[in-house]
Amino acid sequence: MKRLSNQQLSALPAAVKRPSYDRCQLTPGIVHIGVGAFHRAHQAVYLDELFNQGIGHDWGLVGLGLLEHDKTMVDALSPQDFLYTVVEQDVRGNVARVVGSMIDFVHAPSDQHKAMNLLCDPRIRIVSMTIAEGGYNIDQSTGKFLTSHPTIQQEAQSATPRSVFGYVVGALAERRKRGIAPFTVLSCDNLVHNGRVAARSFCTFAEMRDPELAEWMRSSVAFPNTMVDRITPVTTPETKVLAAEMLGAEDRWPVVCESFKQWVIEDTFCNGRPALEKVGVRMTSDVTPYEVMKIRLLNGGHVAIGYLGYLCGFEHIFEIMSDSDFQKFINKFWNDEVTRHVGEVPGVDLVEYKRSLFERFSNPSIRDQTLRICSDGSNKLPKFLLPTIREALQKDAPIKLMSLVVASWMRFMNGTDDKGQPIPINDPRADSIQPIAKRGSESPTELLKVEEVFGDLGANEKFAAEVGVALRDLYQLGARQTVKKYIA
């Protein structure tokens, strides 16, 4: 079987969507840091759709990998001319498209000079990123950039970039020195006010190096807030087989995702932008209502069913959603406790939005692994759930189900499910949190003192009491019977 490439585009089956534009006419305009499945199924697809309209060919994407393991993707996509397949799946069937918006991919650890030259190229006017919730080096309890981190301290005093902070701030400093206009820093991560978070992180790092540079960045560099949404499971061997069957060609790193996608961007750029509104992106002066809606209902909903579902033995999210107890649980979680803290969202009917979420979570074609949803919980809880609990406590509103979700994370971090099977935990704080979860067992007291996760929320007596009751139920009754008790 021949491999996907520019040469193979014309030979693809008629049902496969492909670039209608001449890829040779694309020139670089955006560098994206953190090229993973989500970026390739989301931002890159929007740009591909824009280019298909004959618009914005000076906004070609260049991937930038800062981690050693990013070379695996570079090696997979480079022989394919950076083409790859996105397979959209829903109950109506599968639709394959070949995306051509990425024109190059630079691996920084292999060539730091090339990476820095790329970021200093005047044609690059946006540097976007998906570096995960924990990638911004923010203290969850204070919201401040962790300047005391040893790696950050070392990099701030070195001229050699290693992290996203060293590369971005170093490039902005060089552009300022050469009189080149700065690029917009566009966060595409699941954080409320992700632009503000990015500004705080990068400007604080810059201040550690040069206060004048930091001041210039605050006044000259744009950090728009964004809301991004598309459920994108990890690529599996089965994904590759599916893509090959649909293409009649080999793709070493395809992506599978749902058909739904959404992108809301604060229209604040310092050096131009592509006309993304022409392909369905909502440009607005205030992203906040959309951020809150998505993070509290979608991401919070995923967390709500993820840990409980995994403890019950469900491997995939759609399997959890096929269970009548969990159907009742997620609706009760949304309707009784969370929605009141979302507020009005311009142009959105929240009842319809929750219905669509229910359908998206239930999509059997998207075999989203429960374990993926459960990863990185110590970073996800403070962003997706705990702010809603804080607001509920201030308003004396119910927190019973949300407290159960917190307790389910604590039970999960113990490291075994309800059948005694070991849990492969993927969490940056696992080494410090898991021993506490094992030692404390049915009591949440010590875990609630982990300030990096709970801040001062752990000291709230009502919250601690609710979590304590839920955690004891999970250990004594098991996750299944606890869910039944809480929906009764």
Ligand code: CS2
Given for the second form:
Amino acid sequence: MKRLSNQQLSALPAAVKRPSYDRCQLTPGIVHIGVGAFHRAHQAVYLDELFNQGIGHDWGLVGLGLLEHDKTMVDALSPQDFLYTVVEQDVRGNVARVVGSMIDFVHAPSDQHKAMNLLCDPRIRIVSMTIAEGGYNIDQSTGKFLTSHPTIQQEAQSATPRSVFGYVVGALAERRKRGIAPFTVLSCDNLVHNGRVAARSFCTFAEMRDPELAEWMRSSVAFPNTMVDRITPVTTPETKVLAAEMLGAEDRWPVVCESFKQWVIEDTFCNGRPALEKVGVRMTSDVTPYEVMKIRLLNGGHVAIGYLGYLCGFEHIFEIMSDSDFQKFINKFWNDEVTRHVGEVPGVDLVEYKRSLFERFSNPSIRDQTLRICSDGSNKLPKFLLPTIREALQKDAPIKLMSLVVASWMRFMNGTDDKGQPIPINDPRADSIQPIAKRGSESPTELLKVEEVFGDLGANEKFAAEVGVALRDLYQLGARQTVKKYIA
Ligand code: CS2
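Now that you have shown the form predicted on its own, what about the form predicted together with the named molecule?
Next comes the full complex, and the chain you just saw is listed first.
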């Protein structure tokens, strides 16, 4: 079977959507750091749609991998001229599109100079990123950038960039020195005020090097807030088979996702931007209500059913959602506890929004992995759920179901499920948290002291008591009976 490439585009079956523009005419405008499945199914698709309209061709996308293992994707996509397939899946069936917006992909650990030169190229006017919730190196209690982190300390003193902070701040300093206008830093991670968080992290890092640089960044670099949304499961061997069947060509790293997608961006760019409003992106002056809605209801909803669902033996999210106990549970979680802390969202009916989330979670086509949702919990909980609990406590509102969700994460972190099977935990803090979860077993006391996760919330007595009851139930009754008890 032939490999997907520019040359193969015209030979693809008619049903496969493909770039209608001449890819040779694209010039680089955006560098994206953290090219994973989500980015390729989201931002890259919006740009592809824009280019298909015959506009914005000076906003070509260049991937930048900073991690050693990013090489695998660079190696997969380079021989394909950086083309790849996105298969959108819903009840009406599968639609395959070949995305052409990525024109290059640089692996920084293999060629630091190339990476730095790219970031200093005056044509690059936006550096966007998906570096995950934990990537901004923020202290949970204070919300401040963790300057004491040893690798950060080291990098701040060194001329050699390694992390996203070293590269982005190094490039901004260089551009300033050479009189090249700065790029906009566009965070596309699931954090409320992701732009503000990014600004704090990057500017604090700059300050560790050169206070003047930090001051210039604060006044000259834009960090817009954004809300991003598209459910994108992990690519599996089956995904590759599916893409090959639809394309009649081999794609070494296709992506599957739902047909829904949404992007809301604060319109405060410092060096121009593509006309994304032409492809359905909502440009606004205040993203906060949308971020809060999406993160508390969607991402929070995922956390709510993920750990409990996994403990009950469900491999996929749609399977959890087809269980009547979990249907009641998620609705109760949203309606009784979370929605009251979402507030008004311009142009959005929250009842309808939750109905659509219910449908999206139930989509049997995308086979979203429960383990994907359960990964990285020590970073997701503090962003997706704990702020809602904090607010509820302040307002004396109910926290019973939310506390059960926290307890289900603690039960999960023990590393063995209700049937005694080992749980493949994927969390950067697993080594420190798992032994505590095992040791503490039915008592949450020690885990609640993990400040990186709970900050000062761990000291709240009401919260500790609710989590304690729920955790005991989970160990004594098992996850299934506990869910039944909580929805009764
Ligand atoms: C998920 C998100 O990682 C998670 O826990 O909630 O990846 C979610 O699928 C996306 O944010 C949807 O936009």
